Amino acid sequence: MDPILSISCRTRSTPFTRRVTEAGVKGYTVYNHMLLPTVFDSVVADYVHLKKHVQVWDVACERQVEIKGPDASKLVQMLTPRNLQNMGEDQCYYIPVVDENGGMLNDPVAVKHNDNRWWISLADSDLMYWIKGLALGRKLKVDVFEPDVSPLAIQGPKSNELMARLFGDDIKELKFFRHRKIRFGDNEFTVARSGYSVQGGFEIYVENTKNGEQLWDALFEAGEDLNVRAGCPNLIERIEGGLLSYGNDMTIENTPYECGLGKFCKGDAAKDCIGADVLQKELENGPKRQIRGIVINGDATPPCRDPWPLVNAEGKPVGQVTSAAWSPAFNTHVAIGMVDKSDWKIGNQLTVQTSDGDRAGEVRNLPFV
């Protein structure tokens, strides 16, 4: 029997936790000190439903760091090697955030409201303290704080139809990684064409905790004939889509180039980023290892709760698998791993030392789909 997760006041509930419980959640993890659902029916059943219908996800654990003030844009550019100079006030950018050594601290989505106001929508880490430290150390004119904002994701091929029923057909015209304001009752929320799946969808940034259940209920009422269900980020679907998980597939020990994020490290503005000099040297020399897809042969494996070593034909350790799952679409195990340069060539054969014994593996491109 797996250990249970003991929930206390230190494990923060979300504006949607009561509705998630009523929907029959079977598992949680802790993400940014908050509850994040991990399974409702089963991982496979949730995956199949997500690819056919529409789900509502409680992703309030994607906490926002608001940066507000005359130096807000300057501070955000210091966080990332991605060039933000031409970013519009209706755009969201996926940004690698690095430390002074070029190590990944987070891979959030930056939501720009205007030059003086930004939200940083976090992956799992206490990044706010780093941002506060930079602001204080550089004596920047900004306030850095966590606003009462809780994202709710609408994901799946029927997400357009569900959103249109509540907010009008023009919501379908919202472009990828763009955001706009929507009216819901007496409230106005930011909604973005984004989400942690490759099925397409939206994220609604619900301001004010008390509005959470009202919006949840309205979505389920509007989508009853669309087979709408409560859902959550799905391990199988994210691996197939090559979506990385900070803390699993990449950590502070890895640079953006190692994580395959080099395309986000270009432009003159990157020189203003903390760690720019280190990243420039790596750009010139190339990374020594990099994220790859791995196909693993054999029957079902146990969960990859600790990294599985990768070994080449000579018996030399050449990396590790960090996320793995059985894929119904490919009828095999798909995985994400970090592979040394010597062995990262697509098609290369490796041995995966799983917690259930050695398996044959093959290096593949990401995404699998």
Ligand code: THG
Given for the second form:
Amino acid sequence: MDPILSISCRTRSTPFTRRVTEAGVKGYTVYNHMLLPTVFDSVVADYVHLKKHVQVWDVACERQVEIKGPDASKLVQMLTPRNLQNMGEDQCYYIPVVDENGGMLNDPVAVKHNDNRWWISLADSDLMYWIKGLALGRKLKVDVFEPDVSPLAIQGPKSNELMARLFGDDIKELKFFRHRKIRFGDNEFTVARSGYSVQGGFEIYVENTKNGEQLWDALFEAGEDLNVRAGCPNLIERIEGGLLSYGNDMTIENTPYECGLGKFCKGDAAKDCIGADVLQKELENGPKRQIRGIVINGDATPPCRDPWPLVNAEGKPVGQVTSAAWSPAFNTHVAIGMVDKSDWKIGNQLTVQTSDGDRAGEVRNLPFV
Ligand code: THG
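To test you: the structure above is the form predicted alone. What is the structure of the form predicted in complex with the ligand?
Whole complex next, starting from this chain.
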């Protein structure tokens, strides 16, 4: 039997945890020291439902770091090589965050409220300490703190319909990675068209823990005939969609160029970014390895709990697979890995040394879909 995850105060619960439990959650992981559901029915059944209907996801673990004060925009630009100059007050940007060596510290979504107020919607690393350190070290006029804000994602093809029922038809007009306010009872929440799936949907940034269950219940009441279910980021769907997972597919050892996030690095424009010089050099020389899709043929594989080495035809180690799942859409295993330049060409054949023995693999583009 697989070991269980022991839950305590340190593995923080969310405003939605009671409802998630009632919905029959079967598995959790820990993300930003907080519970993140990983499976409700089975990973395959959850995937099939997500692609057809609509799901409500407890992604409160995407914790917000609020940056507030006259130097807020200056500080956020120090975090990332993405050029934030022309970003509007209704926009979200997916931003690589790097250290002084150009190493990835996080890949959050930045939510701009105005020049003096931002939320950084974190992937799984303790980025708030880096941001607080920069603010103190550079004597910036900002407060940096974790507000009581918990994202709830509405994902799947029927997400437009469900959201319109609760918040009016206007919500259908909201564009990708734009945000606006919605009214819910006496509260106003920020909502964005975004989320960790390629099915489309929304993320409601629920302010104040006490509002969580009421919003959850309203969504399930309004969506009963849409077959709304509790769901969670789905391993199969996010690999097919090429959505990277910080701590799995990339770490502080990797630059944004290695992660295929070069399109978010704007050399000159973002020269205020910590690590800009190193990234400029990497742009000139090119990365020495890069993220790729990998198809793995043959027998079922176990979950990828430790990186699986990739070996080329000469028996040389040339990278590793860090996420893998059976794909019903492609009738094979799909995976994400980092591959050395010598072997990263699309179509290249490699051996994947899984924890259950060797399998034949092939290098592919990301996303798979
Ligand atoms: N939503 C919010 N916060 C988050 C995530 C989220 N924090 C953690 C984690 N997810 C961050 N990772 C990603 C990865 C990919 C995307 C969003 C967050 C994403 N990428 C699109 C793409 O690659 O096609 C669009 C990128 C863009 O155009 O800016 O959506 O899911 N709140």
